[in-house]
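For reference, the chain that follows is the form predicted on its own, supplied as structure tokens.
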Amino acid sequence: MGPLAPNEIITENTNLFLAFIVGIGFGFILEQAGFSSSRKLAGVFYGYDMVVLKVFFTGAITAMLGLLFFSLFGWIDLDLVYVNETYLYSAIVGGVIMGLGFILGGFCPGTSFCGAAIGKIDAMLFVVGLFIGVLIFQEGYPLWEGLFKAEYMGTPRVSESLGLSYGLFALMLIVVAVGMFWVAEWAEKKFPREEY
């Protein structure tokens, strides 16, 4: 039964190999897709393309599913699934500055290496970007500790949040998902990039 490493069905040396070559097979796909191109990715504030959002919720509802079957079949134990703790004003300021970044870089970390490894100079000086904020997080930690450290809500699950089931919540997961993608084909209609 899963998770792997917390059952030491696997050892943490062959875990953390495993992510490493799941890492790089997840980086081949997003460079293949078209994802380490700063237009694609800017595309989705802009609205003239957003496949970059259908790609990853695809991806998330994908996974989420998987899970929930893999739970059904007695595959996995979802209570040892690993989740995030919660410091919601960190958070909420960390996702700002993330999407302000996103805007005006047109990349997040992850597509950011992806370019870099692939040699597109917008992208090296994204990371080099990117290392100078976490410095900057790390040396001025002090002045910010409180910050970081408020609102500390545990390691919520949403559904458990709202009161629902995991059936229930994917469910209306999957609903919002369609009604997503009924959005982002408005846009990109609406919104159409003008070439040049």
The other form holds:
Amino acid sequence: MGPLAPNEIITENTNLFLAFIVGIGFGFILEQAGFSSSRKLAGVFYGYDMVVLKVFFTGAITAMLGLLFFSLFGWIDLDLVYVNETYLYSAIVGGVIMGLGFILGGFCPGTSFCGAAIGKIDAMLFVVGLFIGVLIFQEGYPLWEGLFKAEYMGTPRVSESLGLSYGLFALMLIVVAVGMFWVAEWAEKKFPREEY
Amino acid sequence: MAEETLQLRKTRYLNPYIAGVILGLVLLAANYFSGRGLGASGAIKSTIVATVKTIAPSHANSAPFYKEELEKHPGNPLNSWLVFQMLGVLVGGFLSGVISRRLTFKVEHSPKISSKRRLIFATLGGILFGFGSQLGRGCTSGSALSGMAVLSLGGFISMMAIFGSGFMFAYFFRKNWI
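Alt. form predicted together with its partner chain, vs. the form predicted on its own above:
Below: every chain and molecule of the assembly, starting with the one above.
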């Protein structure tokens, strides 16, 4: 029963090898979807190209449903699957800084590696910027350590926070996503797009 | 002839919904194998920690961040899941570029701005994104996408903060894109 590495069904080395294989799939599909292009990615913020929203939410829903079904079939123990910790303030402030970085740079970290892999020079400089930004955080750590660790809430799931069952929240998320896809299709018709 | 050039120039990408389903399956596989989702910025963190540990060991032993990090994850920082996964991303992105004939060195930018301006903004954006990803404990992949798949509250907050902030600032930087 999964997850395989935490259940010690596969060795640590096999796990790292699988990380490489999963990464190939991740990079390949990001590039195929057009995420190596900053103009395509930034489109989501102006409505002329909504590929980010479509791929991102389809991906999140697919994985969420997959995990639910795997758990239902007894293939995976969801208690052993990592749930991201919630530190309220740093999540918000960090997210706002990332959003500003997104609109300035036109990439996020994963997509910039993809762009760099096919020769986009702007993506390569974004990657250089990433290293600088991470280094600044690490070197100046005492300055923002307080904010970084403030308002720790544990590892709650949204469904628990809202008092809903896992499955009901999943269904609601799908309905919301379908609504957003509809808006996305409308936006792409409304805002002109050039070929790039 | 003109039609042929147009055909050649047009970059064909995969249908976004199909791409999304495949991305979701990749994320599911990551969770099934390792019990964790995908990520990108974590690999950069590990790489820098490893570099500092190698070239400035005394700094790594005394500076608070590295001390905390090396206590949490003993052993070689480069032996991490995300480092191997990101090496895979470079290979996967490259293979996709080969197959779809998109391998070219170029600076992609709107015709309304210069290459130089694009490169300056790309670097600045990278610095901010890098910093924000550390403060927010993960970027679009690790916190927002992977977090949402397991319904993590933090993941949803990250997602809303990243995209909300992008929309909020979009107006001020519209010249760069539209």
